[in-house]
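One chain is shown next in structure tokens, namely the form predicted on its own.
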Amino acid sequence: MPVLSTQLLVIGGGSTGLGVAWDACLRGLKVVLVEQGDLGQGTSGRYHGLLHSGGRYVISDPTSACDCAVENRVLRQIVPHTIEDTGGLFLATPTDPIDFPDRWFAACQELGVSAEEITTAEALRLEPALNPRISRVFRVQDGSLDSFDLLHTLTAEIKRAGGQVWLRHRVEKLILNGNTIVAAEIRALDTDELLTIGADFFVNATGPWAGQVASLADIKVPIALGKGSMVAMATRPIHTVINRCRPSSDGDIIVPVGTVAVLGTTDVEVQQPTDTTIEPWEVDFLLAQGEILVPQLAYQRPLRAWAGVRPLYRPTTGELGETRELPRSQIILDHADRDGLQGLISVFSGKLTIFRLMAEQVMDLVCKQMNIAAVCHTAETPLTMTSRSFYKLPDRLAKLEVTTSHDLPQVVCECELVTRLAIEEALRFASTLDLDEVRRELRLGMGPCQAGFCAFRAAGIAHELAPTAPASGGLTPFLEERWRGMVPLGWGHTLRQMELTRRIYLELLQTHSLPEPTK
């Protein structure tokens, strides 16, 4: 079994884990990060896309509100290319408590969360699709944050700084010497090879898997798992983040992301990190709540649904209560102080908006325990925009419009204007020929047809670039992932689209079977 060594081993490749690895690299540490899947397959890639202003938590979780307000400004400075500055509105509708807006606005002022009240007429000029019966409106500094682009940018920076990022590597055993963790046994999932990495310190940043990783060292993490389901509409009727000005509840936000609008979210306690099953009532509820804010959603088509699992702190084992009532603040557990186990810190909860702050707090503690005199530089260190940033649809359209007919690129995905050249470049830089990785990079197949007309073309390109790859070019698993998000919405026009896609791929192209719709 190969044996390697490093100063810091970070377990988990979401925004927090990558943030910790980036911070550690800038402090001069030798770092290896391992992630059991691909980038963006955990909680960081399964959220509604919101860059928090802090407004959502000024009443329910003031600590999170303050942290989000500060980090919102920091991220706009260091990763502006991952952010769409949509702005945000908090609306009081006829069904919301009449006294809440005053309490909410006072809390914003007390905590330093930027908010100003505007007239309903001005709000309707900004967003004509809003419910005309709104009574109070407040403007905040919300935005839309592309987590896939952020994760790719962080990975590139870590590698540029000398760190290592190993995808599809799962930690299967933590090796102890007395009361100190000294190594981890890791399985490379692509080759099934086992290897051991020795390290001076370990950070468990695995989100909803934090409890399972900690159990490898025979310790318990007080974690509760809250599943949040979301629905993306096929259109983008609003261009500003819209929040309900009411106590925190299900279905109180709409986030414009790329070409769609995301309705969110529910909060249902689950037992496993992989339990992302979407119940029919969740879809119905989110659509109904979205129509209260934007009535025309009743006449528009839902595109797909997905769910992510939030890791939340529940300190009392067996305690009952709704996961929505649990705080969203970051939790950093020093297992030396808490459990008598040296060399391990677990970090979970928190919001993607504050990933950098969470990483800074973790690394301050790591450096203290390792007797390393190094300070954090991430707040003033811009992340470099890669040349392969293709996710903004207006930019793609503008480039096509000025291209001469002789140089016009071949468009493979018409919905998101993804060209053959972009797919080829993404595949050359990708760690595998996984089309889902290309999707996260380019938004391939994420538009209204949900890969119905572009998946087979992209698979053909993948097969041309690597003739030794599976004959399908990765088509079947890519289609199954797209299909999974459509099945919960299998009625009306979406069901017709699903049936067309099914016939194209099963009857015309003779692919393997796809699951039947549930409705």
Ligand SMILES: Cc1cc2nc3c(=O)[nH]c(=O)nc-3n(C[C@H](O)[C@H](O)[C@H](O)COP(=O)(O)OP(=O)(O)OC[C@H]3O[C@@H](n4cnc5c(N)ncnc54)[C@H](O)[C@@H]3O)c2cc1C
The other form holds:
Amino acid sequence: MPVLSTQLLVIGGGSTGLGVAWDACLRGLKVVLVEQGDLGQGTSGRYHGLLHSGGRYVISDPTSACDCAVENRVLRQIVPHTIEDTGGLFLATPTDPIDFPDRWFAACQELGVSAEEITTAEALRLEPALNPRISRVFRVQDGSLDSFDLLHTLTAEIKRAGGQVWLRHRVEKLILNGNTIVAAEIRALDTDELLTIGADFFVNATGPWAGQVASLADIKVPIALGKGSMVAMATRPIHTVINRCRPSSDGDIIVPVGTVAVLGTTDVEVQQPTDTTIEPWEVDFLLAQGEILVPQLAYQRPLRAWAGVRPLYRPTTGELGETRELPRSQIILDHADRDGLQGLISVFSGKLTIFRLMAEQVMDLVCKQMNIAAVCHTAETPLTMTSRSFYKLPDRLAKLEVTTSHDLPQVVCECELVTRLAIEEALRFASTLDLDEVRRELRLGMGPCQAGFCAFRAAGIAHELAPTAPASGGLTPFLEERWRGMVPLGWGHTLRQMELTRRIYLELLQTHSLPEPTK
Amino acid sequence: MTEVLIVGAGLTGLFASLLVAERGNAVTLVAQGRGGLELSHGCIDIWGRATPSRALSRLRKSHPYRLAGTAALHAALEFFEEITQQAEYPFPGSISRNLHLPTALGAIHPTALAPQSLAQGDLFDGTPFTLAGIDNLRDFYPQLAASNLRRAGIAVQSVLDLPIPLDDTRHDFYTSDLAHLFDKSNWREEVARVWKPQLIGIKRLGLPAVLGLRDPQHVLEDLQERLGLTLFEIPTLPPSLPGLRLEVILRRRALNTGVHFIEGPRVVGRIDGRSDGRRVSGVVLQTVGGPRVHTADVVILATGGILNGGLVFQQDGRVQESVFDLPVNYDQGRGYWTTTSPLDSQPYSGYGLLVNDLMQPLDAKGAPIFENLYVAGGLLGGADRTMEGSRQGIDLATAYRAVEVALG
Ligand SMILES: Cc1cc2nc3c(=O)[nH]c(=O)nc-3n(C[C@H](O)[C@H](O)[C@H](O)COP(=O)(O)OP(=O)(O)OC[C@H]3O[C@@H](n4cnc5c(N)ncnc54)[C@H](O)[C@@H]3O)c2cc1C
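Got the form predicted on its own; any chance of the form predicted together with the named molecule too?
Now the full complex is given, and it begins with the chain already shown.
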């Protein structure tokens, strides 16, 4: 029997699901969202960080290009605190097709994607680290967007509007009554309990898992999974998003995000949404491509690598026509129409940049089917910035510098300037004492030492707040997570950094000899 | 008199330089950086996983301990104890029984020799103990340490937080800030006055390692007397005070015994042109003013492993020795170097140079490459020091053996 019923149940807490839940709240619906992991554990927390200008899609996918151009402006209005206005450049190098820049520029103008050609001299004045051999340069409205900030902000807004967000809850069964979905069986992963939520309507926003979740209702959603790897460099030799002006391909973009510059991406077909292992060749390829745009990257230390998985719709013949490529724009499947199953819509693919638009399109469809007249308000409703989620390193430094030496707070993570107070507050607010959640919220351990120093301190602070929790239970998984990001970059200075971590945690602290945490 | 050149100023290089100077030979120590002592706990680990004296004889023949030989290890320890005694920073303990010391995380660190202030924290000593943190010190969390020790079945009498009697209301202290304060006797007097009332009924008290840098044994004894109890220290995150103290002691002695230091430049090995490539003639110092040749009769490489720059792991999957480009024993290809958990044994930890029992690096056929080049410490392959708990023991034993052979 349902322990709870609601109007709308959203499955998946990435940008798409949270966007849908927020849109639904503004339309006055009762909403519950369930997410199997923590915020940002899916693709939304493993993306490249680019707020698209639309420039990357003007040739390959004009609709997406227009959507991005519009949503780029909308997001700057409603979530300005998550965005750094870096601007973007498209560069043609001597090895790129010579006729492409003109075609590309014409397409931008036709589609309303703002772009302006500048001289290479001006580009080099803006970004002295660029390869001086570039031949043509265009300026666009790219930005970088911190998805953790966005997801936190959305969650806070949803809760404020009366919606619910349940983390670490996984949908394991969809329950049908005839040809209508009426409830979902959900496992609370912390306690292993099973509960049932009844709802009038369900949205499957599980990204690369969308096929698996649809199959819970015996529906086939054929999805191909494409893994994309990224490498964050320890410094930011450029402050503008750098794109390569050529037909879109792998390894052609560098995004400055926070304190790092992120090189990306590759595209490798994988079998599972969790297949995020990075091969050495992917890293070599990304570094080599990055050096073409910014030669001094050859001398910088790669800090961390990760991969995200794209769901690509691979419909059977006839559904979309044989000749079309697998679309990368958003896919919204109305299962009433498509499969004769009432009460379920699946939404996946697309971009983080257009999450609001995707949510609007989904909710328009949901409302139509539920006979609700409410219209979308998300485009004109700014989201309130939560004080905790706001992150920019220079702001943190400025805040520390104005305090007198007397009440200088204790800095626990020196790389990212995370104070003890901030950690205490985050731990109190968080639903678990998971250090990785604190990391996602405060960027604890994301800097050059990759938690080598602060992990121990944070474990000590967490234990003071909750002395009954398994002592340092969160330390090992936290260290392992940081380590995983360094393994693909395990040579040179990064491997030295890894060895330093081992000296500290194994030789000095003997972490490996602790008794297993008791549950 | 033999002119000896040692490359590297970590535990191995410093210790080797003292041995050479002790025998009345001229010794120059060149180093680009400072070595890893301040990253270490400042104890001498010989074999962490079992009783050292028994475990060592069963090691593979290619293990650095087997190559250096037990005699070298014993002689090295004897000299080490002499050095630390004379510096009034004694290291109790023995090779036949490990001490079991608490770490800042509350795990157990088995080690053969430890400075007295650490050794007094032996967990199987039988005297009940209390752990105390110091307010606003970011690197020690006594509750966490106590909980983990208790989980391992070790009784911790109580946990305290002790204040810092300073007017200043700073919230942030490093261990080195506090160590400088504890070096002053009027500070210790004040601390004792404020702390004493809080320590009633406590016989043994564990503190983060902050009790002085310049004359730590005196600080320990003085504070114990003022507080009327036994104190012990627990090393914290780097810069770790016990490691720093050991570095200070070794350097002080090196300067006093005439070791000539050249610090800063990167060095490249130089082969003797007249020897058909069988001998080295010294190194070239890459100084700011340009390359400078430094010749010697004998060169001892103590440049350490990956952390200290003796080994360089390349993106293309090769591992190189940084001074003479000597052959390294390793698996070709980055994919083999690490595992998925930082707490597991790592393949790269065992990579390094292969040497014979004279500490001479060997070529692919097993023949010594140069007649007058010797290798000691972290640069040697064949041991996973982290998992074995053998780092400092290997450093001392191989340094001893290399000097012994080099000076004939
Ligand atoms: C490599 C890469 C780089 C990218 N770069 C950019 C970029 O720079 N700019 C841009 O705009 N877009 C980018 N994108 C696209 C963007 O990341 C995605 O479009 C967006 O993050 C998708 O969000 P989502 O919510 O649909 O999916 P996700 O973020 O994957 O969310 C799905 C969630 O569903 C949860 N879930 C799955 N199954 C269940 C279940 N049974 N029960 C409960 N929860 C479940 C998962 O845990 C997951 O958190 C990139 C994508 C990739 C792969």
